[in-house]
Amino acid sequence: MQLSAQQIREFEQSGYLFFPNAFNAAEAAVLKQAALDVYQQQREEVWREKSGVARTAFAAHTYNDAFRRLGAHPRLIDPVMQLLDGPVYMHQYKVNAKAAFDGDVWQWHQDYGTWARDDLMPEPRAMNIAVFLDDVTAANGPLIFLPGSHKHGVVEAGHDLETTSYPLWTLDRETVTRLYQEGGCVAPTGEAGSMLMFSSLLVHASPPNISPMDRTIVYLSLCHVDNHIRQFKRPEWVAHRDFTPIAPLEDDTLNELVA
């Protein structure tokens, strides 16, 4: 999948492109059912909220094959590439749960000023691309973006250590009140196989999901070769080390698998 001309000038202005059905019901189907046996796990790599659902699994392309495929899969790695002008490697990866009824916030953050401080990744040539494994509504804790963030560079952050069972590099009530003045706010909602694709210096957040809809995303991380990590401080299964180009798979992947 190839970006119009047009697509790169709204992902320069906005920090961010959204792209409803890019993967069809079965697909989708197939990638929630993965989601479902991964949380199931107890590892280490699956982190859990206070009250014990699941909260995110790291490193999933590691131990189960359907995220495996989705990890090398072109509708998500041609355009990054396309963006970031070469190869690329994983830096992260995630299944976000966002569980019906306890399913809790991730605060205001960008995802750069983390790898920069936490992993020394050098310059924001990174960004997320993100696949929805349920549909995304209003109500049950979608992403929220304020467009035209990524333009400020790393923002000032706090390190929360305790808001929620995961810490994060989080902006202060102001900083967000004036970006939300300069570009406004927006929350991109869709059917399950729906994808976005962000800035890693766009900043977002979601608040919790009390409703009784289950909110399940699958996030890239993903990162020029040439702009690797240098710190090595966190595991390996968060911020990873192997920084070998990915060499995309063939389109159909993932219908290899539908039943």
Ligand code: SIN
The other form holds:
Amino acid sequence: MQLSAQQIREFEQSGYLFFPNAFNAAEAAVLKQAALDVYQQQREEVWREKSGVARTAFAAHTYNDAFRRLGAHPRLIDPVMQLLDGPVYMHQYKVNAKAAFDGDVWQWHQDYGTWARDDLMPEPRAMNIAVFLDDVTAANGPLIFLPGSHKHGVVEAGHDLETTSYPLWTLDRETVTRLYQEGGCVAPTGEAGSMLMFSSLLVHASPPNISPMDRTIVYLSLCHVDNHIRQFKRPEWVAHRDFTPIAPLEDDTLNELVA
Ligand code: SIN
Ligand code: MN
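For the form predicted together with ligand SIN instead of the form predicted alone, what are the coordinates?
Everything in the complex follows now, all chains and molecules, and the chain you saw is the first one.
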């Protein structure tokens, strides 16, 4: 999949692109089942909320076949290679649960803020691409973006080690308010299989999920191979150290797993 000139302009302007139903229902169902399988496992890569439900499964592409295939899926890798202008490696891979009733908040942050400070990634020449594994609605803790906030570079942040089970460099309320006043706030919603691509500088957050509906989203964080991280402070399965360029698989790679 190649992005059009208009999509590239839109990405540069707002910092994200939304692709409703990029994957069909059967492909999304294969991935949702894979998420449930992974969350059952007791392994260090699966982080839990204070209540014990899964919060995120790191590096699932290294121990689950469906997530391995998604990690090299051309519908994700090709547009990111186009925008980053060259080969990419997997910096981080997360399957975020945001479980019904118990899924906790992700505070306001920029992903590159954490990658720069914790991993010494040289430039924001990296981005996220996400696939919804459940329908994402206004009710079940959608991702919220501040459009245009990526144009501000790395903004000041503090290291939040307390609010949630996952340490994050988060923004203060004054900064979020200022960025909101400039560009507003959006929460893209859509069916399972929809895809979101967003700049690693885009400010985002998500509220707790107190609805009875799960909200599972898988995130690939892809980085240009020349821009690989320089510091190995975090575990290998949080900030990967394999900088091998990803070779995209065939477009039907997930369909092969549909029963
Ligand atoms: C993230 O910002 O990395 C995750 C947010 C979410 O899954 O809601
Ligand atoms: Mn993030």
